Each structure stands twice: as structure tokens, then as C-alpha cells.
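Below you'll find only one chain, the form predicted alone, shown as C-alpha cells.
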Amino acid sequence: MEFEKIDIFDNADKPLLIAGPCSAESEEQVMAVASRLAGKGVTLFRAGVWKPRTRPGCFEGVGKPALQWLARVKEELAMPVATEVATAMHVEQALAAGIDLLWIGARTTANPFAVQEIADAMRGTDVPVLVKNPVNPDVDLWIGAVERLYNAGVKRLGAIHRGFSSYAERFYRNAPQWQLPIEFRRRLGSIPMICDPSHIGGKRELVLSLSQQAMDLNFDGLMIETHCNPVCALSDARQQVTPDELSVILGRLVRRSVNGDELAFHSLRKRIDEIDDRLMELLVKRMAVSREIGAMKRDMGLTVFQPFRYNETIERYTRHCAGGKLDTEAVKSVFEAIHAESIRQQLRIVNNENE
């Protein structure tokens, strides 16, 4: 896919910063947060007008109304604007109103139908539209929203890595998996990222490392939630910040370079190449061993699964995660891979379908 550039971004410092409210509450509200963030270096003002909720009762936003309100934004401060768009009647109103940036909300990425219903509303536009990333952890579902925009002409594309939801309770409201956003953008290549740290934090003390972070792993830009008031916000009142912290925050903000001396990387990396070598032949090593236990458990009648020697590795690993300065759920996560197929190589030799 060949994108075309968003010119709203030519002219913007990097990181590129999208900041407004999580909802548009009342005009009054969406007029006082966009006058604290003029002149403060926003490439574009946010604010949700429909907000789909995960349950009923909550505020899901003012809808059309609030169209002019960020409209006029636009007019009397000269700043493009941007909100959320779920169906293809929110794209209508939404260009109709003249907003200039419109994006897909994680739980729209995460239905195709839905995703389509918008890409043939926007056919014929000029209109850039950015996509987050679904709420389950697939890129391949991510790609597939870019791709049925870009198959209805939309070539001005972005994405925002806004985290993963996960079942348990964790450090962050989504979790990041920072693989994820590379491999996307790996494979789409110069499409645009912007990081929302708000999302993947969930509280705004976190902005600030999250959002160092994407600039680490030279994401484009930010997308950060902005309230002149958070604590009274009618939505996601924990991750907002208000202008002057969003303002501390940019001046926090390390800023490093893309390109270095490759020479000085090479013999560190030289070392890497040969450990993962050692790594592949031992992973070799390792799954024919776990062939002979699959043949024995055929033998033997006995299931594949042994819950308690999983049990058993997943602990044994994750104790040396401390002396190694080692994240235990990345090393979990290994361990569960290797595990996984295990089991694949296991399931097959007891089917009689390797041999």
C-alpha cells in the first residue's frame, strides 16, 4: 500500500500532538479546554462527540450537536479538529460539519462489518482517517481496517496504538505489548503511529513514561486526553490531564535521534546474531525431545496436557526472572509459546500424523 501524506501533519513539530477532551460536554467546556491548548504547539483539537460506552447508562457523548461546537473551534482559533466516527452516519455529519480528521475507535476495528459500512462512507473523500488498534491483541485485524479504507480510496491513513484490553487486572488499563504496534508498522511500513497514552495507562500519572516510551520506539506522535477540569469529566475522568500538565509533560519529553553510527552497533549485534543462533539450535533440540515424550504418551494412553508439569516450567523459569532483570510476564509469555508448541509437535505424534 502506498499512502499519501496527511498534510495537517506537514507542519508539525515531532512529536505530533492530538489533545482535547475524551468527550465534548457542553460547548462552553470544549471552547475553554481548546483556548488553554492554542498556541501550545496541538496539531489537532480532539473531542468525542459520540462515545460508545461499554455499558448502558453512562454519557455516550452529546452526537450531532457538538459537530458545531468543534467547528468552531476551527473558525475562531485555527485549529483543525478531529473526533471519533463509528458508523457511516457519523462520517456524514461529521464531514458535513467540516472536521478534519476523523478516527476509528478500538471496538469499530474490532468489527470488519462495521469497519466497512465506514470505508464505503468515506468513498470519494479526502478526508484522513487514523485507526486504533482493535481491543483484542491482532494485528492482522488491525491491517484489515486499514486495508478496507485504503480499498475505498482512502490513501491518507494513520494509526493509533491505544493498548490491549486483557481479562485480568494489570499495571496498565490496556496493556501496551509494544511488539505489536513494530510488527505492524513493520509490515505496512511509512503509515503514520500515534501512541494514546491516556488509553493504555488509564490514569494520568502514567502519560508521561508511556508517552517517553512511543518517542523511544519513534512513534510519529501523541494522542493525549485534555480536560480543564478531569476530576469532573463525565468520561474517563482518571487519564485526563489539564493544559499546564499536558504542558510539563511536553517539556519532560526527550527527544532522540533516528539515525546513529551503525559501526558501533556491530560487534554488540554480531554477539546477538550468534546467541540467537545457539537459542535456535537448542529450541531444535528442545522439540525433538518433546516428540519423544509426545510417542511415549502415545504409548502409554496419557494425555498431551499435564497440567502440573506446565505448572511446574511457567514457575521454574519465572523465578530467575529477578537475578536475569528480566520482566516475568515477557518470560511467561516465551515459556507459553514454547509450550504451545510443544504441545502442536506432541498432538501430532499422537495422531500418528508426523510419522
Given for the second form:
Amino acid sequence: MEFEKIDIFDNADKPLLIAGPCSAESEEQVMAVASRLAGKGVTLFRAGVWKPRTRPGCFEGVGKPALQWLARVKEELAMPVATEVATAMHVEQALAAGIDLLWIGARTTANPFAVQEIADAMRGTDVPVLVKNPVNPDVDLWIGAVERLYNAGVKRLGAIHRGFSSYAERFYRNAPQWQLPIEFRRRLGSIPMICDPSHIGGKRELVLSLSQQAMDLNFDGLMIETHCNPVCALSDARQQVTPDELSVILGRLVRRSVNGDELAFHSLRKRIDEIDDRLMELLVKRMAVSREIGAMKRDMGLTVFQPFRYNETIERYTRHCAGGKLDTEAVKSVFEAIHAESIRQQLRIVNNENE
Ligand code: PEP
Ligand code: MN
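Based on the form predicted alone presented above, generate the structure block for the form predicted together with phosphoenolpyruvate (PEP).
The next block holds the full complex; its first chain is the one shown before.
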């Protein structure tokens, strides 16, 4: 896919900044946040007009009348404005109100029918669209949503990383799983990537550190929910920051550059490559031993997977790294991956597919 430049982003500061309340609650609230954000380097003013809430009974947005408040922000404060769309009707009403950019929310990206409906409604228009990742950690589903828009002729596209819901996660509202946006970008090349630390963290105290991590991972911009009186916000009260807090966060962000003196890393990278080569050799050796065990299991009529041994292996290595040099979870996932490959190879042997 060859994306076209989003003109609103062209002369913007880096990081690009999309700021504004989670929801447009009243004309006064929208104008109050917007006027406190004006002149602060905000690339786009955001406010949710239609709110896809997880549970019924929560504030679901004001709907169409709120589009006029955004139109007022655009006209009186000269800030481009953005809102979330989830249906063809939202697209039509948002475009009719002159909204400058639309985004697709995480719950909508997860639904290909809804994304297709939005893509069809966008045909022949030139308003840019940002696609949030789906709630579930599925890079293909995320890319699929971008493709549906692209195939409908929307070439000014970007993506927003807002984290992934999970049953086990406690610290973040939505686990960042940074490897997913990294993989998404690797596969889509030039697409602009925005990080939404507000929905990842779910708490305002986490916005700064998540924004810094996004900058360190070379995201192009940030979407930060901003409200004049966050504790009284009708949605996402826990994660919104005031315009003043937003200025503090931006002031504290350390900006690093992506391009540097490549030669400076040359000898260290060579050493890394040599170590990786040795790791590969060791893995190949390990798998050869594992195949021998596979042949024994086959001859003895044993199952390939033996839970006791698996638990023992994982525990052995996670204990090892408790020395502090490696993260326990990272070590666990490395050994899970190695074990999965062992199992795959042994299954082939037991079923006589490999010799
Ligand atoms: C939002 O941006 O307010 C929102 C509803 O986000 P998400 O789709 O990421 O949950
Ligand atoms: Mn929100």
C-alpha cells in the first residue's frame, strides 16, 4: 500500500499531538478545553461524539448536535478537529459538519462488517482516517481494516496504538504489547503511527511514562485525552489530564532522534551477530537432542507432551533469571517458544513424518 501524506500532519511539531476530551459533553465543556489547548502546539482537537461503551448504561455521547461544537472549535480557534466514527451514518454526519479527520475505534476495528461499511461511506472523499488497533491482539485484523479503507480509495491513512484488552492485565487498562504496533509498522512501512497512552494506561499517572516509551519507539505522535475537570468527566475520568498537566507532560518528554552515526555501533553489532549465530547453533543442537527424545517416546509409546517436564523446564529458567539480569516474563516466553518448537518436531517424529 502506498499511503498519501496527511496534510494536517505536514507542518506539525513532532510529536504530533491530538488532544481533547474523551467525550464532547456540552458546548461549554468543548469550548473550555479547546480554548485552553489553543496555541499549545496541538495538531488536532479530538472529542468523541458517539461513544462505543463496553457496558450499556454508560454515557454514550451526545451524537449529532456535538458536531456543531467541533465545527465551532475549528472556526473560532483555528484548530483542525477529529472524531470517532463507527457507522456509515456517523461518517456522513461528520463529513457534512466539516470534521477534518476521522478515527475508527478499537471495538469497531475488530468488526470487519462495520469497517467495510465505513470504508464504503468514505468512497470519493479525501478526509484522512486513523485506525485504532482492535481490542484483541490481532495484527492481521488491524491491517485488514486499513486495507478495507485503502481499497475504497482512502489513501490518507494512519494508525493509533491504544493497547489490547486482556483478562489478566492489572497494571495497564490495555496492555501495550509494543511488539504488535512494531510488527504492524514493519508490515505497512510508511504509515504514520500515533500512540494513545490514555487508553493504554487508564490512569493519568501513567500518561507521561507511556508517552516517553512511544517516543523512544519512534511513534510519530500522541493522542492524549484532555479535560478541564477530569474527575467529573462523563467518560474515562481516571485517565484524562488537564491542559496544564498536558503541557507539563510535553515539557518533560525527552526527544531522541532515529538516525545517528551507524558506524559507531558497527563493532558492537558485529558481536551481537556473532552471539546470535552461536545461539542459533545451540538451538539446532538442542533440537537434535529433542528429536532423539522424540524417537524414544515414539518407541516407548509415551505422549509427546509431559506436563511435569514442561513445568520443570519453565521453572528452572525463570528461577535462573531471578538473579536480575533478565526479565522473568521475557525468559519465560523465550523458553515457551523453544519448547513449542521441540514439541512440533517431536510430534512429527512420533507420527513418522520426519525420518
Ligand atoms: C476513545 O478514543 O475515546 C475511545 C473510545 O477509544 P478506544 O476505541 O481506544 O477504546
Ligand atoms: Mn476515552
